[in-house]
Partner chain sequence: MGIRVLQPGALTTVQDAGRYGYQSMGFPVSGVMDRRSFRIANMLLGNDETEAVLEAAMLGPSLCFQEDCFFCITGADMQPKLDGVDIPLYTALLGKAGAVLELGLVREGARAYIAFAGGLDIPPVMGSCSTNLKCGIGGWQGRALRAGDEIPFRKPKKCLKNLYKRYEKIRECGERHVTLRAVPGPQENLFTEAGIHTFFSEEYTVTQEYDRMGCRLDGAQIESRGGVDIVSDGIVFGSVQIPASGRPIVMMADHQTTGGYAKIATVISTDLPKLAQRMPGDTVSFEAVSIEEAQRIARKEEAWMRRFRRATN
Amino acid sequence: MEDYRILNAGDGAVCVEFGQQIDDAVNARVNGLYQKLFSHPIAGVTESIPTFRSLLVCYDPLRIRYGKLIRLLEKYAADIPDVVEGERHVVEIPVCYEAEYAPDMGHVTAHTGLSAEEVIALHCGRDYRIHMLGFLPGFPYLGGMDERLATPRLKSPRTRIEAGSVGIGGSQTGIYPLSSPGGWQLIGRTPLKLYDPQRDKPVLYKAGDYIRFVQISKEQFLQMEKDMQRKEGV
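In the form predicted together with its partner chain, present the structure of this sequence as a single chain.
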(Lines of atoms letter the chains of each structure in order from A and count residues from 1; the text may use other names and numbers.)
(Lines give C-alpha, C1' and ligand atoms only; values in the text may rest on other atoms or scores of the structure.)
Protein backbone atom coordinates (compact mmCIF):
# COMPACT_ATOMS: atom_id res chain seq x y z
CA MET A 1 0.00 0.00 0.00
CA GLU A 2 1.15 3.52 -0.70
CA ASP A 3 2.35 5.51 2.29
CA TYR A 4 1.70 8.91 0.79
CA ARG A 5 -1.08 11.09 -0.62
CA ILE A 6 -0.80 13.77 -3.28
CA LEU A 7 -2.86 16.80 -2.29
CA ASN A 8 -3.88 19.76 -4.45
CA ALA A 9 -2.22 23.08 -3.71
CA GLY A 10 -3.59 25.28 -6.50
CA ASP A 11 -2.66 25.44 -10.17
CA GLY A 12 1.12 25.52 -9.62
CA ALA A 13 1.91 23.11 -6.77
CA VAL A 14 1.07 19.75 -5.24
CA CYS A 15 1.75 18.55 -1.73
CA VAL A 16 3.12 15.02 -1.35
CA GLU A 17 2.12 14.08 2.19
CA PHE A 18 3.79 11.12 3.90
CA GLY A 19 2.13 11.48 7.30
CA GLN A 20 0.41 13.85 9.66
CA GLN A 21 2.79 13.74 12.62
CA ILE A 22 6.42 14.51 13.37
CA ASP A 23 8.18 11.21 12.86
CA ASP A 24 11.74 10.37 11.80
CA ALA A 25 10.70 7.67 9.32
CA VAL A 26 8.14 9.99 7.70
CA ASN A 27 10.69 12.79 7.47
CA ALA A 28 13.26 10.45 5.94
CA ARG A 29 10.76 9.69 3.15
CA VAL A 30 10.12 13.42 2.63
CA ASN A 31 13.82 14.19 2.33
CA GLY A 32 14.39 11.10 0.20
CA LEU A 33 11.92 12.42 -2.37
CA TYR A 34 13.39 15.91 -2.04
CA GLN A 35 16.87 14.51 -2.82
CA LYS A 36 15.53 12.47 -5.69
CA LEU A 37 14.10 15.60 -7.31
CA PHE A 38 17.64 17.02 -7.18
CA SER A 39 19.35 13.96 -8.62
CA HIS A 40 16.61 13.33 -11.20
CA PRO A 41 15.05 16.73 -11.95
CA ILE A 42 11.64 16.86 -13.59
CA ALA A 43 11.45 19.51 -16.31
CA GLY A 44 8.89 22.12 -15.28
CA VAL A 45 9.31 21.57 -11.53
CA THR A 46 10.60 24.89 -10.23
CA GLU A 47 11.38 24.04 -6.61
CA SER A 48 10.28 21.87 -3.73
CA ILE A 49 9.91 22.58 -0.03
CA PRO A 50 10.43 19.78 2.49
CA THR A 51 8.68 19.96 5.87
CA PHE A 52 8.44 17.50 8.76
CA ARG A 53 5.92 15.37 6.95
CA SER A 54 5.36 16.53 3.39
CA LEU A 55 7.06 17.85 0.28
CA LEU A 56 5.50 20.79 -1.55
CA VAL A 57 6.37 20.48 -5.22
CA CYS A 58 6.05 23.75 -7.17
CA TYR A 59 5.81 23.60 -10.95
CA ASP A 60 5.06 25.67 -14.01
CA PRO A 61 1.79 24.39 -15.49
CA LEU A 62 2.78 25.86 -18.85
CA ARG A 63 5.78 23.54 -18.93
CA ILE A 64 4.38 20.34 -17.43
CA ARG A 65 0.81 19.10 -17.28
CA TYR A 66 -0.69 18.20 -13.93
CA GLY A 67 -1.44 14.63 -15.00
CA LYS A 68 2.09 13.99 -16.16
CA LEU A 69 3.58 15.47 -12.99
CA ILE A 70 1.41 13.22 -10.81
CA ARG A 71 2.46 10.13 -12.79
CA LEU A 72 6.14 11.04 -12.42
CA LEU A 73 5.83 11.81 -8.71
CA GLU A 74 4.08 8.47 -8.14
CA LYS A 75 6.94 6.76 -9.90
CA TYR A 76 9.49 8.65 -7.82
CA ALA A 77 7.63 8.02 -4.55
CA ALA A 78 7.55 4.29 -5.25
CA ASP A 79 11.33 4.26 -5.43
CA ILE A 80 12.73 6.52 -2.74
CA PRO A 81 16.20 5.33 -1.81
CA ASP A 82 16.91 4.75 1.89
CA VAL A 83 19.72 6.94 3.06
CA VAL A 84 22.62 4.66 4.01
CA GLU A 85 24.38 5.65 7.21
CA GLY A 86 27.72 6.16 5.44
CA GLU A 87 26.16 8.64 3.04
CA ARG A 88 25.10 11.04 5.77
CA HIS A 89 26.02 14.58 4.93
CA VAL A 90 27.29 16.01 8.20
CA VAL A 91 27.87 19.75 8.59
CA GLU A 92 30.20 20.62 11.47
CA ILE A 93 29.30 23.74 13.42
CA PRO A 94 32.02 25.01 15.79
CA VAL A 95 30.46 26.25 19.02
CA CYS A 96 31.99 28.14 21.91
CA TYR A 97 30.16 27.16 25.12
CA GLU A 98 32.03 29.60 27.36
CA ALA A 99 30.13 31.88 29.72
CA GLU A 100 30.18 34.96 27.51
CA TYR A 101 28.19 33.14 24.81
CA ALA A 102 26.15 30.92 27.14
CA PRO A 103 23.98 33.24 29.26
CA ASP A 104 21.51 30.46 30.08
CA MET A 105 23.92 27.63 30.89
CA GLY A 106 23.03 28.15 34.55
CA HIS A 107 19.31 27.54 33.85
CA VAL A 108 20.11 24.37 31.95
CA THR A 109 22.43 22.93 34.61
CA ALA A 110 19.95 23.85 37.36
CA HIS A 111 17.02 22.29 35.52
CA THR A 112 18.79 19.13 34.34
CA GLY A 113 21.04 18.55 37.35
CA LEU A 114 24.00 18.12 35.00
CA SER A 115 27.29 19.97 35.18
CA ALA A 116 28.19 22.40 32.39
CA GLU A 117 30.81 19.90 31.17
CA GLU A 118 28.18 17.17 30.99
CA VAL A 119 25.76 19.46 29.14
CA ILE A 120 28.45 20.27 26.56
CA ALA A 121 29.50 16.63 26.20
CA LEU A 122 25.90 15.52 25.64
CA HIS A 123 25.18 18.40 23.26
CA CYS A 124 28.27 17.66 21.14
CA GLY A 125 27.91 13.93 21.51
CA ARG A 126 25.61 13.19 18.63
CA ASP A 127 24.60 14.33 15.16
CA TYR A 128 21.28 16.08 14.71
CA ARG A 129 19.13 15.51 11.69
CA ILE A 130 17.73 18.61 9.95
CA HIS A 131 14.03 17.85 9.48
CA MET A 132 13.28 21.11 7.69
CA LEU A 133 14.21 24.78 7.47
CA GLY A 134 11.63 27.42 8.23
CA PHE A 135 10.39 30.09 10.65
CA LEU A 136 13.43 32.23 9.76
CA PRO A 137 15.62 31.90 6.68
CA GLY A 138 18.08 29.14 7.48
CA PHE A 139 16.51 28.15 10.80
CA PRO A 140 16.95 24.35 11.11
CA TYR A 141 14.42 22.22 12.94
CA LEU A 142 16.68 19.57 14.45
CA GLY A 143 15.67 16.16 15.71
CA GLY A 144 17.20 13.84 18.24
CA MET A 145 18.50 15.88 21.19
CA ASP A 146 19.42 13.84 24.28
CA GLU A 147 16.34 13.93 26.53
CA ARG A 148 18.48 14.66 29.58
CA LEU A 149 19.15 18.13 28.13
CA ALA A 150 15.49 19.11 27.79
CA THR A 151 14.86 22.49 29.45
CA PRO A 152 11.75 24.66 29.14
CA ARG A 153 12.01 27.92 27.24
CA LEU A 154 12.61 31.22 29.00
CA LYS A 155 9.53 32.55 30.79
CA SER A 156 9.84 35.80 28.92
CA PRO A 157 11.57 35.70 25.54
CA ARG A 158 14.54 37.90 24.75
CA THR A 159 13.86 40.74 22.35
CA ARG A 160 17.14 40.06 20.59
CA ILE A 161 19.20 36.92 20.22
CA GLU A 162 22.51 37.30 18.39
CA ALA A 163 22.99 35.49 15.09
CA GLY A 164 24.86 32.21 15.60
CA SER A 165 23.37 31.57 19.06
CA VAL A 166 22.88 27.91 19.96
CA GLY A 167 20.03 27.10 22.28
CA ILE A 168 17.69 24.57 23.85
CA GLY A 169 13.92 25.01 23.73
CA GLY A 170 12.01 22.19 25.42
CA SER A 171 13.20 18.93 23.91
CA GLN A 172 14.73 20.60 20.84
CA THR A 173 18.03 22.24 20.11
CA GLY A 174 18.72 24.75 17.37
CA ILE A 175 20.75 27.68 16.06
CA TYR A 176 19.65 31.19 15.17
CA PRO A 177 20.93 32.05 11.66
CA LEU A 178 20.09 35.73 12.08
CA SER A 179 19.44 37.97 15.02
CA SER A 180 15.86 37.68 16.14
CA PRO A 181 13.67 37.69 19.24
CA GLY A 182 13.33 34.30 20.88
CA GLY A 183 12.81 32.31 24.03
CA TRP A 184 15.39 29.54 23.83
CA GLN A 185 17.94 28.85 26.55
CA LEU A 186 21.25 29.96 25.06
CA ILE A 187 24.19 27.66 25.77
CA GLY A 188 26.73 28.71 23.14
CA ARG A 189 27.44 30.53 19.92
CA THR A 190 29.07 29.72 16.58
CA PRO A 191 31.34 32.22 14.83
CA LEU A 192 30.17 30.86 11.46
CA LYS A 193 27.90 32.96 9.33
CA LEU A 194 25.13 30.41 8.90
CA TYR A 195 23.31 32.70 6.52
CA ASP A 196 24.89 35.05 4.02
CA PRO A 197 22.83 36.27 1.06
CA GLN A 198 26.01 37.17 -0.85
CA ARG A 199 27.40 33.63 -0.68
CA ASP A 200 26.88 31.03 -3.44
CA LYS A 201 25.19 28.85 -0.88
CA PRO A 202 23.32 31.40 1.26
CA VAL A 203 22.68 28.75 3.93
CA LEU A 204 25.38 26.21 4.89
CA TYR A 205 23.06 23.18 5.15
CA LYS A 206 19.80 21.81 3.83
CA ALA A 207 16.97 19.62 5.03
CA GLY A 208 18.09 16.01 5.35
CA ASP A 209 21.66 16.93 6.34
CA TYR A 210 23.03 16.34 9.84
CA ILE A 211 24.52 18.95 12.11
CA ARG A 212 27.40 18.18 14.47
CA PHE A 213 28.34 20.70 17.13
CA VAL A 214 32.08 20.85 17.79
CA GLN A 215 33.34 22.57 20.93
CA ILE A 216 35.85 25.40 20.47
CA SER A 217 37.53 27.77 22.90
CA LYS A 218 36.94 31.49 23.10
CA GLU A 219 40.35 32.09 21.49
CA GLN A 220 39.38 29.89 18.54
CA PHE A 221 36.02 31.67 18.31
CA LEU A 222 37.64 35.09 18.13
CA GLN A 223 40.27 33.88 15.66
CA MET A 224 37.63 32.39 13.34
CA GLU A 225 35.59 35.56 13.57
CA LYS A 226 38.65 37.61 12.67
CA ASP A 227 39.56 35.30 9.77
CA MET A 228 36.09 35.66 8.32
CA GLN A 229 36.10 39.43 8.61
CA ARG A 230 39.46 39.51 6.85
CA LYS A 231 38.16 37.30 4.05
CA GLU A 232 35.19 39.61 3.61
CA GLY A 233 37.43 42.66 3.54
CA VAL A 234 39.28 41.35 0.47
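Numbering follows the first chain given and starts at 1. In this text, rigid core is short for the largest set of C-alphas that superpose within 1.5 Å between two forms. What you see is a predicted model, and the numbers here were worked out from it, not measured in a lab. Compared with the form predicted alone:
- The rigid-core alignment places the CA of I64 2 Å or more apart between these two forms.
- Once you line up the core between these two forms, the Cα of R160 stays within less than 2 Å of where it was.
- Taking 2 Å as the criterion, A102 does not count as shifted between these two forms: its C-alpha moves by less than this amount when the rigid core is aligned.
To complete the pair, please output the form predicted alone; the form predicted together with its partner chain was given just before.
Nothing else is written out below except the one chain.
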Protein backbone atom coordinates (compact mmCIF):
# COMPACT_ATOMS: atom_id res chain seq x y z
CA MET A 1 0.00 0.00 0.00
CA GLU A 2 1.30 3.43 -0.89
CA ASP A 3 2.35 5.19 2.31
CA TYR A 4 4.06 8.23 0.84
CA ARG A 5 3.18 11.12 -1.43
CA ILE A 6 5.14 13.20 -3.92
CA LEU A 7 4.49 16.94 -4.01
CA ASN A 8 5.69 19.63 -6.40
CA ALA A 9 8.19 22.04 -4.86
CA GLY A 10 8.65 24.57 -7.64
CA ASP A 11 9.92 24.15 -11.18
CA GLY A 12 12.99 22.13 -10.24
CA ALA A 13 12.17 20.07 -7.15
CA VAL A 14 9.72 17.58 -5.68
CA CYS A 15 9.16 16.57 -2.07
CA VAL A 16 8.65 12.91 -1.14
CA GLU A 17 6.74 12.75 2.16
CA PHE A 18 6.65 9.57 4.25
CA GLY A 19 4.59 10.77 7.20
CA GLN A 20 3.34 13.67 9.27
CA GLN A 21 5.15 13.03 12.54
CA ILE A 22 8.68 12.95 13.95
CA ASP A 23 9.34 9.24 14.19
CA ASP A 24 12.42 7.04 13.85
CA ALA A 25 10.71 4.62 11.47
CA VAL A 26 9.51 7.46 9.22
CA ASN A 27 12.95 9.06 9.28
CA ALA A 28 14.55 5.70 8.44
CA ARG A 29 12.45 5.55 5.27
CA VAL A 30 13.48 9.09 4.35
CA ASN A 31 17.13 8.15 4.69
CA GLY A 32 16.51 4.88 2.90
CA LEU A 33 15.38 6.80 -0.18
CA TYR A 34 18.26 9.25 0.28
CA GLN A 35 20.78 6.38 0.29
CA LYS A 36 19.04 4.74 -2.69
CA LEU A 37 19.48 7.93 -4.71
CA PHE A 38 23.11 8.12 -3.60
CA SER A 39 23.90 4.53 -4.60
CA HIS A 40 21.71 4.56 -7.73
CA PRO A 41 21.79 8.18 -8.96
CA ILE A 42 19.18 9.40 -11.40
CA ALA A 43 20.57 11.44 -14.28
CA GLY A 44 19.25 14.97 -13.95
CA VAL A 45 18.83 14.89 -10.16
CA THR A 46 21.16 17.57 -8.81
CA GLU A 47 20.66 17.27 -5.05
CA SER A 48 18.57 15.53 -2.39
CA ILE A 49 18.02 16.90 1.11
CA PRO A 50 16.59 14.72 3.93
CA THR A 51 14.41 16.19 6.68
CA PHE A 52 12.50 14.64 9.60
CA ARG A 53 9.77 13.13 7.44
CA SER A 54 10.49 13.95 3.79
CA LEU A 55 13.15 14.12 1.11
CA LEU A 56 13.50 17.15 -1.14
CA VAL A 57 14.72 16.04 -4.57
CA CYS A 58 16.11 18.80 -6.80
CA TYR A 59 16.40 18.19 -10.53
CA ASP A 60 17.24 19.86 -13.82
CA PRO A 61 14.08 19.82 -15.99
CA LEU A 62 16.24 20.18 -19.09
CA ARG A 63 17.91 16.83 -18.31
CA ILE A 64 14.99 14.77 -17.00
CA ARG A 65 11.28 15.15 -17.57
CA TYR A 66 8.99 15.49 -14.58
CA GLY A 67 6.96 12.40 -15.44
CA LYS A 68 10.03 10.18 -15.73
CA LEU A 69 11.42 11.47 -12.44
CA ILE A 70 8.14 10.71 -10.65
CA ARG A 71 8.03 7.16 -12.05
CA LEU A 72 11.59 6.50 -10.92
CA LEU A 73 11.01 7.97 -7.46
CA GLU A 74 7.86 5.88 -7.07
CA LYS A 75 9.85 2.77 -7.95
CA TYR A 76 12.62 3.69 -5.51
CA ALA A 77 10.18 4.55 -2.72
CA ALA A 78 8.28 1.31 -3.16
CA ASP A 79 11.53 -0.62 -2.67
CA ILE A 80 12.30 0.98 0.71
CA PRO A 81 11.31 -1.41 3.56
CA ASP A 82 9.29 -0.20 6.52
CA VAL A 83 12.42 0.17 8.63
CA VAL A 84 15.79 0.73 6.97
CA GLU A 85 18.29 -0.18 9.67
CA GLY A 86 21.68 -1.69 9.13
CA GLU A 87 24.77 -1.41 11.26
CA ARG A 88 24.68 1.84 13.21
CA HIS A 89 27.31 4.45 12.53
CA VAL A 90 27.82 6.04 15.95
CA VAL A 91 29.80 9.26 16.35
CA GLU A 92 31.01 9.93 19.89
CA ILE A 93 30.87 13.57 21.00
CA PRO A 94 32.84 14.43 24.16
CA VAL A 95 30.96 16.97 26.29
CA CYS A 96 31.98 18.92 29.37
CA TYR A 97 28.90 19.49 31.55
CA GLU A 98 30.65 21.64 34.16
CA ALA A 99 29.06 24.95 35.16
CA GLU A 100 31.26 27.14 32.94
CA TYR A 101 29.88 25.40 29.86
CA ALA A 102 26.35 24.71 31.17
CA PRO A 103 24.71 28.07 31.95
CA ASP A 104 21.20 26.62 31.81
CA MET A 105 21.73 23.44 33.82
CA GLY A 106 19.94 25.11 36.75
CA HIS A 107 16.90 25.80 34.56
CA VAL A 108 16.81 22.20 33.39
CA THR A 109 17.13 20.76 36.90
CA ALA A 110 14.46 23.13 38.24
CA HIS A 111 12.03 22.25 35.42
CA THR A 112 12.61 18.49 35.46
CA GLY A 113 13.15 17.95 39.18
CA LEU A 114 16.33 16.04 38.40
CA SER A 115 19.77 16.68 39.82
CA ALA A 116 22.58 17.80 37.51
CA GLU A 117 24.15 14.34 37.86
CA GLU A 118 20.87 12.70 36.80
CA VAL A 119 20.53 15.07 33.82
CA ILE A 120 24.05 14.19 32.67
CA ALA A 121 23.52 10.46 33.14
CA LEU A 122 20.27 10.50 31.17
CA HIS A 123 21.74 12.70 28.44
CA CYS A 124 24.72 10.37 27.99
CA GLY A 125 22.66 7.23 28.48
CA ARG A 126 21.51 6.57 24.92
CA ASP A 127 22.40 6.99 21.26
CA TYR A 128 20.55 9.68 19.32
CA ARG A 129 19.53 9.30 15.71
CA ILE A 130 20.34 12.32 13.53
CA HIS A 131 17.00 12.99 11.86
CA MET A 132 18.26 15.92 9.81
CA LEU A 133 20.86 18.68 9.57
CA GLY A 134 19.69 22.26 9.40
CA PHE A 135 19.46 25.77 10.87
CA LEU A 136 23.28 25.99 10.72
CA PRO A 137 25.78 23.91 8.71
CA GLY A 138 26.14 20.69 10.69
CA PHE A 139 23.43 21.39 13.31
CA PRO A 140 22.04 17.92 14.13
CA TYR A 141 18.39 17.53 15.07
CA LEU A 142 18.45 14.45 17.26
CA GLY A 143 15.68 12.02 18.05
CA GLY A 144 15.23 9.76 21.05
CA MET A 145 15.95 12.03 24.01
CA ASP A 146 14.64 10.76 27.33
CA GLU A 147 11.28 12.47 27.96
CA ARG A 148 12.34 13.28 31.53
CA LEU A 149 14.85 15.81 30.13
CA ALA A 150 12.31 17.78 28.08
CA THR A 151 12.59 21.50 28.90
CA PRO A 152 11.06 24.47 27.03
CA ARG A 153 13.34 26.79 25.09
CA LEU A 154 14.41 30.09 26.62
CA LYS A 155 11.71 32.79 26.54
CA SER A 156 14.32 35.26 25.24
CA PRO A 157 16.94 33.68 22.92
CA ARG A 158 20.59 34.57 23.40
CA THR A 159 22.20 36.77 20.77
CA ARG A 160 25.32 34.56 20.83
CA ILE A 161 25.90 30.93 21.72
CA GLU A 162 29.43 29.56 21.56
CA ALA A 163 30.28 26.92 18.96
CA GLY A 164 30.11 23.41 20.37
CA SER A 165 27.37 24.23 22.88
CA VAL A 166 25.03 21.33 23.63
CA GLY A 167 21.43 22.20 24.42
CA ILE A 168 17.90 21.00 25.03
CA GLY A 169 14.97 22.53 23.17
CA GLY A 170 11.63 21.06 24.14
CA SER A 171 11.80 17.30 23.57
CA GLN A 172 14.98 17.45 21.49
CA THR A 173 18.69 17.87 22.05
CA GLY A 174 21.28 19.22 19.65
CA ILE A 175 24.68 20.87 19.20
CA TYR A 176 25.52 24.32 17.88
CA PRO A 177 28.38 23.74 15.39
CA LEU A 178 29.00 27.48 14.96
CA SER A 179 28.61 30.54 17.16
CA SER A 180 25.12 31.92 16.58
CA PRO A 181 21.98 33.24 18.24
CA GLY A 182 19.78 30.57 19.80
CA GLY A 183 17.19 29.74 22.41
CA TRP A 184 17.99 26.21 23.55
CA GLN A 185 18.82 25.44 27.19
CA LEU A 186 22.61 24.97 27.31
CA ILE A 187 23.84 22.06 29.44
CA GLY A 188 27.38 21.49 28.14
CA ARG A 189 29.92 22.04 25.39
CA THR A 190 32.12 19.92 23.17
CA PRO A 191 35.67 20.94 22.21
CA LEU A 192 35.26 19.30 18.80
CA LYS A 193 35.06 21.43 15.70
CA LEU A 194 31.88 19.95 14.27
CA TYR A 195 31.89 21.98 11.07
CA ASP A 196 34.98 22.99 9.14
CA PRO A 197 34.61 23.91 5.43
CA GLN A 198 38.37 23.33 4.97
CA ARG A 199 38.11 19.61 5.80
CA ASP A 200 37.53 16.95 3.15
CA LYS A 201 34.47 16.04 5.22
CA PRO A 202 33.23 19.42 6.53
CA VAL A 203 30.70 17.87 8.95
CA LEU A 204 31.66 14.99 11.25
CA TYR A 205 28.35 13.15 10.75
CA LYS A 206 25.37 12.91 8.42
CA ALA A 207 21.63 12.38 8.63
CA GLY A 208 20.92 8.79 9.64
CA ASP A 209 24.03 8.48 11.82
CA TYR A 210 23.83 8.26 15.60
CA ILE A 211 25.45 10.52 18.17
CA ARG A 212 26.63 9.35 21.58
CA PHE A 213 27.51 11.98 24.19
CA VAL A 214 30.48 11.13 26.41
CA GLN A 215 31.13 13.15 29.57
CA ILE A 216 34.60 14.70 29.97
CA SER A 217 36.15 16.91 32.62
CA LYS A 218 37.13 20.56 32.19
CA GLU A 219 40.79 19.48 32.12
CA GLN A 220 40.09 17.03 29.29
CA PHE A 221 38.10 19.71 27.45
CA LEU A 222 40.96 22.21 27.63
CA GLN A 223 43.53 19.60 26.59
CA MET A 224 41.48 18.49 23.58
CA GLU A 225 40.96 22.12 22.60
CA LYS A 226 44.69 22.77 22.87
CA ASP A 227 45.52 19.65 20.85
CA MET A 228 43.18 20.72 18.04
CA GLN A 229 44.60 24.24 17.97
CA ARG A 230 48.11 22.81 17.75
CA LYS A 231 47.04 20.51 14.93
CA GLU A 232 45.53 23.46 13.05
CA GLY A 233 48.63 25.58 13.65
CA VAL A 234 46.76 28.19 15.68
